[in-house]
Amino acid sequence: MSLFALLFGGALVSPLIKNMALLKLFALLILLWSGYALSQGAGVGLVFFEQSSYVRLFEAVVLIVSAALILHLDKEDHGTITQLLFIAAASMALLESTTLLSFVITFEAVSIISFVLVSNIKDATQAEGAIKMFFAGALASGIILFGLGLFAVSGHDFNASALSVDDTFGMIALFIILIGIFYKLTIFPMHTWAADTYAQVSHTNAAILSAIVKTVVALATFKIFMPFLAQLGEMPIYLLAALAVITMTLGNILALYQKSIARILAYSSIAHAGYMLIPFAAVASTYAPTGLLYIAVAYIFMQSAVFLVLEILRKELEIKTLDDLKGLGQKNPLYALLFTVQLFSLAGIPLLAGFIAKAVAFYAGVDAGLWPLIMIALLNSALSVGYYAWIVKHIYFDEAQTKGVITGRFTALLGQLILLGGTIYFGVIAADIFGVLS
């Protein structure tokens, strides 16, 4: 059985199973089977759909990540799981589609069932988060079919195993569908919905759609554009390396005047979105794709992490700004430990995985000659440490101003330690992933 029939199969079925321990068992034991299909070599299996070990050790993440997400959720997200089971499904999918027309089937896949991820709204601050989302999305998919148009109208091949143009039609076309696509990204100026969505919807959504969703939609944009960003010459290239310097300044900015953790988190995002468009810019480096593959495999799991403990200290303790946050380490330490670790992994500190992430994408940048770029990357990932180090100044150093206690729940505990586990693992072995491009 494919690899992706596994997963869509199993997100149809869930509804039908109203227990919730059974369901999440259910769904658990889903992952598992596809990991195990994945590991014997089992993929989408259609046509215009190819697996590669580049893709393949991605798949492996979402998987792992997908059951970490799972184990946290409780009785309230039982409609979750079944979207996270579809999220999962048009990912893999996305990620091995092989030409334009099924990437773009598959991309909107996953940003329609990204919106009915947001639509369990309870309360009017989540409203607003996902009809940001909604608008952003439409507008999103409407400049995606005008490229789709454009580059029909001139001639080009839907089907064609690689995207390379030499007429200025399709290359308007290519970059007018790239400008839909950097909506999901969150690249600069595309980027104001996240901001708002990311904090007002609720925070295991968040984690999905940041972790997961962008990720996925960053690789599969990469793998499929790369022969075409390849082919291009200075000018659009300068102007990949200035997105991804407005995008990352304007987040970690931005990130440093917040007071609610929720939004700091979601324009640490945005800024990471930047970092993500470096390898974009160094595509003639041939250790550009090593690079962003390493951002994301680190930025899943401490994206989804930070989110997750975010949620557990909105429920169990209302913490929702950094003054609610003062003091979490006397009280929670083990909590305080998990979240402070996933901070100091997004900020970059060596040993862990987004340090490696992104010294090997700011290596790809300097490989390409794009020295400009990767000073200011580096004054932004310091400039980042500032707020990161903020928040656990409040954590560890300022009097505590938390009630109570997290009893929390072992599964919760246990998904927590799992992404905790992928992000030490690939700061420490980074032979995995350098070795699937070897």
Contents of the next structure:
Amino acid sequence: MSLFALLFGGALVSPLIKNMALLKLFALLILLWSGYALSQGAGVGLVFFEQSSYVRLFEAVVLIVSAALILHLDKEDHGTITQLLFIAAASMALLESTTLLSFVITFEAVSIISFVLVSNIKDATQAEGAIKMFFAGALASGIILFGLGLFAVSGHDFNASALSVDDTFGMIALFIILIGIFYKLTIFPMHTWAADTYAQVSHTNAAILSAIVKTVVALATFKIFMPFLAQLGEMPIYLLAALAVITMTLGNILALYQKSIARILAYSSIAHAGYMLIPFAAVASTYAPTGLLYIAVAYIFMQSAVFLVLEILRKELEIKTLDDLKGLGQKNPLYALLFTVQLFSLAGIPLLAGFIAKAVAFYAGVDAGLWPLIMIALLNSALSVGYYAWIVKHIYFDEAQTKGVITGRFTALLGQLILLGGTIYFGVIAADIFGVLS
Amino acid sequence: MMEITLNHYLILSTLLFAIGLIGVMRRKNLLMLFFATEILLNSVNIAFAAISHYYGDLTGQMFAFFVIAIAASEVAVGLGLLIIWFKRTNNIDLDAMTSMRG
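To test you: the structure above is the form predicted alone. What is the structure of the form predicted together with its partner chain?
All chains and molecules follow, beginning with the one already shown.
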């Protein structure tokens, strides 16, 4: 059975189920069934969509992370399950799209569903974040469609399966499309909306947006644009490298100055968008696809995990700023540990997924001869340890204030353990990811 | 009498796109910002229809329909968001969004 039909059908049926526990069970069953269908080799199964072992692994990861997210949801997040299933369905289609046409349409599908997702609003701050994201997204859509128009004017066919252009006009058109996509990927100078949105919308939504949507878009873009990037000259590649450097440096430096934990994580997400751009610039290397896949897999686990832990901390203990975190280690050792491990993975400490992800991506850069880029990326990586370790310092080494103990639900803990398992598994066993391309 | 060629359509489309882009950058009223994004999205339709006619195939027209669908769903979601925002703050000014500066 088609993966897309399963998830889409599940999403359509899900609003009919009013009982939250039943709905969760239903969504998990749908995800499990999709996972089984995936293991049997099912894909989207439409024209212009094609599955490869490269995307199959990531589709499995998206299903696992969606399951972990669903385990975290509360009673009032009724609509989130439906939207999450829709996002999963659209993500599968986006990942498998083979032509520019199917790519753009599924891309729009993902972005419109993410607008619906953030419209689940509880206070004015969340409304502000949602509106900022909506206008940024609408502008990005406009830019992408304009680029597509130019692409058609120059006489190219957007149903062609391999994206290759030889005229200047077509190249400019594809670059305009890339700029629109970079808007979504929060690349400098289009990153400003992201820092606000990720920090303002509810942490669960921020987890879905910054982890699932971002990685899926990055991977699908790379897959579609790889033939085009590979035939670019030196100048455009240096431009991409410069964008990567500016994005990661800006994200990391601004994260150092934040007091609110959500904003630190938002800026860290922007910095990671910079790391994800390295394989784009290093497309000449044969390690570039592996590098991006590894970053995407590692990042989707750790980023969703940190935002979800933060959601639990906010809900139970009203923790919002760094000062609120003081003494968490003594009172709630389990959640402190979960948070710390994922933060260390984001920082790139060995034996966790984040470390190997960065190592592979940086190696791809070196292989493509982009030494200056990788030097700056390494410095950035060191810089980022600064603020991740600063959070951990507040958790463990500061005097405890009077704080309650988290009575977290069992399902949320189970979801966290799944995400922790992903972070550790892909940190220790790298063969799974290297295997898909060889 | 001047004949209308492909170029005229493309220039019209680009002008509308520029108007939309400037509107998104400069407008302060959220509703106006919203209209600007609509102009931005729909300007592309003119280009697609003209190109489709010029090359004599239907891919462009087909894509124009997709764009209309995309724009329509964006209207639905966006207006919904604006209404929520208005209910919370009684204000549709961009400058009212100050809860997170810096």
